[in-house]
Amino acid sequence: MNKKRVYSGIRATGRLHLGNYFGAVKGMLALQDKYDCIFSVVDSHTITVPYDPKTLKQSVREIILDYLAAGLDPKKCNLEIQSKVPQHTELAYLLSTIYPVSRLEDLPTYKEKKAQYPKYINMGLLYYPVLMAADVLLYKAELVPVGIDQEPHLEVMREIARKFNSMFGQTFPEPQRFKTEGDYVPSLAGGRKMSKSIEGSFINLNDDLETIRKRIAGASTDSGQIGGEVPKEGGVANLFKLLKLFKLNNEFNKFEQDYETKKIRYTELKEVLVQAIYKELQPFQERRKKFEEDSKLVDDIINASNRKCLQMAEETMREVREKMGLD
């Protein structure tokens, strides 16, 4: 390969929010011009958690839509759907056998998963880590696009290509975290980080304005006294947080000026965030529309981007069979 190779994958777990968008795409928009890139939606690991089979094809979908009207240029990329291509469950498997369990059992993200779903701890719960990396390793990428609650993930990625490299020769490199503008985008609740499964935290690439204000409206913005230096924590930091992230730099320094002076309207702060966010997401959503009017040019999108991951995914399938003695 000429280019160094990158892959990241979204799960199907419904539309996009600025979360996503700053934290993965924006990264991945960086890298499709440099870099050879696949993109998926990873839907196998979709269903590690309770999840409706009625909707999941429609949700990814919803997830390729959002990949091409963010800018995703499948001339330039490919989008990949995780389970049109089996080999990444093969090399799931076979990885699987050299990765011991208690280091999987220790993984913050599996406690944390089983802490939120008591009554569906599952095997593929567990397992997850180990197809994660099989889904990088699989196309040998060397980036991966993801915010920084990641990392121990890509450490796992990094121990298994190192085991599989030492017990059958050099294969696999070890995949690094390319860090995108906005890794870290923050919850409107109040919270740490804008996810999807925590109800008021987040705002949806779709959201028009009046939904926009009325997600903003309902962010948090602590109680107590005010004054002095903007809290590095909770609601009224993640509001000045979304201001650096949308680069408005005037506008942050005179709201923390307003809020150590006591003089800071929140109605005032949260409405220019509105139509900062507004203005961003505009040109993505008149770009979604086209493509949703287009079905088939989105069809074959799909269909020849798969047929490129199958070729790759089994030329590095044959070279591991040869070297597990399985073929």
The other form holds:
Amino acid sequence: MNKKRVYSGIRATGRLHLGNYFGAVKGMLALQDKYDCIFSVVDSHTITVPYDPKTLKQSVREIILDYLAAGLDPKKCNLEIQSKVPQHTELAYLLSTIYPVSRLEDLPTYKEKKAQYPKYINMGLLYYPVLMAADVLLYKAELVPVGIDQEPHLEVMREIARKFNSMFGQTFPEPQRFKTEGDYVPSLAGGRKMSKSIEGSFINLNDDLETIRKRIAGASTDSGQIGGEVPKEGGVANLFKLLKLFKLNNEFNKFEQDYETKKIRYTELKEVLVQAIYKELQPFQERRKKFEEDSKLVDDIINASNRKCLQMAEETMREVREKMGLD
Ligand code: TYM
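Can you return the structure of this protein in the form predicted in complex with tryptophanyl-5'AMP rather than the form predicted alone?
Complete assembly follows, chain above in first position.
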């Protein structure tokens, strides 16, 4: 029996942050022991928003190094660079011919990006979820470890799989999201989720102790009335959510009580978080240094993975071309 396949990807828009780590990478780590996994740096998705072509290649490399340092093991999973497997874009084009434009225009991520980059509204941005569907379906993956923000894209993926199967015969599984405990890591800036594009909202996996302290010190706390129940939304709520995420249950209970009795000291709570984050990230940072120093090893890993990915991808494409009458 073949093992189930798993696919996930991260854009090369800077170094990984705690949101990527808890929402995606932790899921990848949990699945690599059991399934056939492909974990990608999705550079073709990266170029749908303004970017610098001169630094893109290095950014891709940084994510591969982050993957390896986080514990993704090339003996257990394949590390892919999306653009090195051209079948992604071929399949995306073919799938785009069976999916309505109106549905893509309605997606929240498309609307957000349009608002964020009003001068950069391009076809690739609209096409983004189709390429994402192609990423996963290319490998016939059934599980996708991603944060909750990607759920609308997963829905598109399933719709495309169903439509293709009904038009051309059973071909693709309907992929499901693999949920992690941290599938929604809150922002440090008080708003919604931790995000690379919102300055002051994130902590990078390569941040040293002082940087972590500085960033956490900047995290917003309510300036208004305290006492009563810990709020469900906003800066204070987010700090409490982070305590939970780092499994600081005793501390959570203590600070909850302090909040209720109006004795809370945010500097104390923040320092507890700083130490926990640093402790989690230290082994990652040490492992990363080793990979940074061995670029031949990293090249070999990428090349070996790429060969395997190309083979798997071509197998699906032969079937798809034949079923669509393009062989
Ligand atoms: P990207 O690059 O925006 O984010 C990478 C992964 O990190 C997760 N994530 C979070 N999880 C929890 N809390 C947060 N605050 C947080 N911020 C980010 C995201 O959910 C994601 O899992 N469209 C994808 C990339 C992609 C992809 C794919 C993923 C392209 N093709 C195929 C899976 C399968 C994206 O933009 O991720």
